[in-house]
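Next up is one chain by itself, shown in structure tokens, the form predicted alone.
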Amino acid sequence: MNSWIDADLVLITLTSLVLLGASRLGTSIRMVALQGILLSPLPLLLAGQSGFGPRAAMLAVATVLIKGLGFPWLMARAVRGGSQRREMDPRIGYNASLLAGVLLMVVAFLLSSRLPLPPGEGTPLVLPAALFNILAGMFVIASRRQAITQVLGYLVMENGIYVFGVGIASHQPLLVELGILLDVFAAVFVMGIVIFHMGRELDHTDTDRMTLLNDWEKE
């Protein structure tokens, strides 16, 4: 079972690292999308370990509902009501995006070395891989411009917890986690609608050009 555990969670770091080198942002969305479908089977694999229930099912069908479908939906949509389809001038390039995120799992590994796993819990590899999905989905933000790029890097952050609540704190109750991906539904469901409107009126979702933005004009 631990083997399916760690195949899962490569893949997982694998759409990270490619999220990291995309700059066509149908790609990053997809990137996103397989990332909450390869998220869904988690819980099921972890609990398998003592007997999974219905409390396992119900997080699996609610992941691929919410983070596989539900997200990668509102972003194709928000991404439709403007003109872009890529990052055209990303703070940082993608090839040292790439570099950066190789740094950044040898950070996530030196990291989880010093944080021993409580008995019984997950497999070495969850603790890496969720601090370096936490810390990609930050360096996304940090380093894009466009607003539905950051809201991506947003979603890879909130998976990274994903992982690390799953996987290290395996016994909290049901209605915690879905009250947390209710919560993350909620605020992605009301960013797209905002960068929906953004690539309408605006043309453009470059985070950069909103200081541009004035209520009225000076005189």
Contents of the next structure:
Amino acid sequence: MNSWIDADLVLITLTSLVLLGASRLGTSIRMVALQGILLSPLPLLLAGQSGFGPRAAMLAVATVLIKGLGFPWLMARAVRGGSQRREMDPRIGYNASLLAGVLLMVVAFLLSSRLPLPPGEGTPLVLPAALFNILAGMFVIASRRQAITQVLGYLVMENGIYVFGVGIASHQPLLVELGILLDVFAAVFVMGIVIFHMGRELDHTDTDRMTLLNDWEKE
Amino acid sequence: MSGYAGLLAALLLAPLLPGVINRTKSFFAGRRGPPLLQAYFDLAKLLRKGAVYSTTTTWLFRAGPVVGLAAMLVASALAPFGGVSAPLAFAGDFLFFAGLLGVTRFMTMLAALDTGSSFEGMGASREAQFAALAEPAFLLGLTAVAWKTGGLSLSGMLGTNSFATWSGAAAPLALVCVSLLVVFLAENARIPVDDPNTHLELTMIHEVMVLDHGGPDLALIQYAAALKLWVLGSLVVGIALPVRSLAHGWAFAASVAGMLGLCVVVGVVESCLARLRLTRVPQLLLGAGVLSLLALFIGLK
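With the form predicted alone done, generate the form predicted together with the partner chain in the same format.
Every chain and every other molecule in the complex is listed next, the one we just looked at coming first.
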């Protein structure tokens, strides 16, 4: 059972790494979708140690629907609707991003070695995988220019928090987890619509150029 | 069945591998393809010829193929095959192994630079760049395997690889396998990195460095290249197949089948992928390095 959790966590980590190195918007969206689908068996696998109930199953189904299908569909729609550029132009290059990913991985493993897990909870990989995804998501938010890529980073970060929550406190009320899922869904829904309209009105969603927008004319 | 059988197999069967790859590619392209033993015919033909040397070259040019082949011969004595120890094994020999690969590459590059042709210099420069990126992936991957199996020599790492090793550490071993496969493709000048069949484009890497070699020298280089294919392939197969659990004869047969299978995989990869843009190759190798590193971290955890 443990090795399945580990394999799943490794695959989740790999999707984040691919996202860091991906130059195409389509690839990035697909990676986030894959990550959402890979996340869904986690509550079942982790709860399976003490026999999983209907709530874990509900969480898994909700994860697939929202993270695996809903978000990617919204993102893809935003890309199609607005005239987004399919190739991204990040502040930090792809190779440098991958190397930064390695650094973040080191940080995640170091940090997790300082944070002892309560005994019997999850596997030793849960914590580093969660931390790495949070850090990688933050890195993507900080290093990419386009609004849509930043939303993808936000999603990856949230996925990290999800792994953290499911892995560390598997007996916490899963309703809390579902509530967070709903919040994120609302946030991404709004962002998706905003980006869609922004792309339509302005022909781009480059956040660097957005800072020039003002309410008044400069003299 | 001792380790010498593996060495003998490497020496005899290595030129068969390019044939298998070519036949797979031919099958995908709907051609009949060259005979499986084409590499042997080429070697025999080249060995019967004389060599022509440019007056601008020095002894380095002649030493290149000889030293390169010698290093590869020692490397094939180090690589375990078929679940038994290699004839030559000592603690830390995977560093020596990487060094031998480096010597081969270094001599090929020197010989290429010795011709004074800017074209060959360009190939040498690319070879150096990509090899520098492939090496960390290779060493980190082997370090992860060493950590998981507790062996410090290649024979200790791969010779003891059994089902128990895999069930205990499936994730890191699988990651190392993928990483080493990428290194295998890059080091052997295979398609996502380099196309062994082009002789026209300015994007070739390995082939451009041996353009000025002819006759027996070229034969030595091609044989060394086939050995490199075998030796690096035997590492990938050694990690992927836990043949230790089988009886010796079967383990040997399974390993040979694994090598042929690997060649088919390479043929499929070459048929389905286009070569990467040169600027994208470092990213691929970097990705392999990241996989190795991840395997190492997971192994440490």
